[in-house]
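Just one chain follows, in the form predicted on its own, and it is written as structure tokens.
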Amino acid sequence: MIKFVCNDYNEMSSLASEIIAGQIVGKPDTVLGLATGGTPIGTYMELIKKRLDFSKIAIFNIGEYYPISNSNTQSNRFQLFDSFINKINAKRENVHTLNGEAADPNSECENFDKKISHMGGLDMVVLGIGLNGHIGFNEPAERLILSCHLGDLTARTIEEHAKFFDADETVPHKSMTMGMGTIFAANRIVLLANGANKADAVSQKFSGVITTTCPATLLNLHHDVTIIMDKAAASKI
């Protein structure tokens, strides 16, 4: 594992973008798994500035609320396109997101895994970390699921995400997410963490204990993980 502690969010975003850019330049047909949410936005903004060639890059979004309209501004699909895809030259047929409107979410998840497998798996996956240590939408549980799946969000995650939704909206209580097996099969993992509110989760990540009650701790078993934090997120390690 490689660990970087940056002075602030901007430095974290800049460093992360350099690492991802190196992957893209070195392998122009890279298969990327990308998280959404507030943490990676700065990284994507820095990548946009680099004017890299994404024409051969395949991109898979990590997860999606369920159910949710694809046009909802809080859907992961909308956020990925709005903050990143619409500003680079990626081909739309190479961008894969989970459909929050799917009539059969289980089939949607199964087909998503098949697409990743058809591409030969992920070369690099970029993750954030939840307050409770979740990665993707793989929530703390006694058992974690290897494949893409529909699952329940914890009360803590629902509360954490409620601030992003309008007051009259119901925050989805379920999500579809890339499973732990697919994430672990990636050649490289980049984990981003910023802010004092992530310090407890990051502390657990570095506690030396591996437990499904903090899914991020399982990343200690992967052969190529780079974690990039700001000082606030790293304050308890």
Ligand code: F6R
Contents of the next structure:
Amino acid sequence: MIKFVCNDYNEMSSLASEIIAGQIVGKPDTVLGLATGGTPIGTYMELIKKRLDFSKIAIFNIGEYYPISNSNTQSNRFQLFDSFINKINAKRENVHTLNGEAADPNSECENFDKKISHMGGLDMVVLGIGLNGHIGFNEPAERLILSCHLGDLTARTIEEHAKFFDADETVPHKSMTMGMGTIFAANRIVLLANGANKADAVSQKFSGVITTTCPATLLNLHHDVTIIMDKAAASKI
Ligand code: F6R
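Take the protein just shown as the form predicted on its own and give its structure as the form predicted in complex with the named molecule.
Up next: the whole complex, starting with the chain shown before.
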């Protein structure tokens, strides 16, 4: 594992964008798994500025609330397009998101995994980390699921993500997420964390223990993880 502690969010975003850009330049048909949420927005902004060629890149968004309307500005799909895809030259047919309106979320998840397998798996996945150590929407649990699946969000995540929704809106209580198996099969994993509120989750990641009750700890078993944090997130390591 390679660990970087940056001075602040901007430095973290800039470094992460360099690492992702290196991957894209080195393999112009990279298959990328991308998180949404607040953490990677600066990274995506930096990547946009680089004016790289994304025309051969395939992108898989790693999660989606369920149910949620595709036009809801808080859906992961909307967020990914708004913060990144609409500003790069990726081909729309190469961008894959989970449909929060799917009538059958289980087959939506199954198809998502099939598409990833068809591409030969992910070359790189870019993750954030939840306050409770979730990655994607793989929430702390006794058992974690390898494949893409519909699952319940924990009360803590619902509360954490309420910041994205209007006060009168209900935060969805379920999500579809790329599973731990797919994330772990990625050749490279980049984990981003910023802010003092992530310090506890990050310190668990570095505690030398692995546990499904903090899914991020399992990243210690992957052969190629780069974790990029700001000082605040790294303050309890
Ligand atoms: C969302 C996702 C989540 C977030 C995590 C942190 O696609 O994968 O795991 O990365 O909830 O969210 P932020 O970045 O908003 O703190």
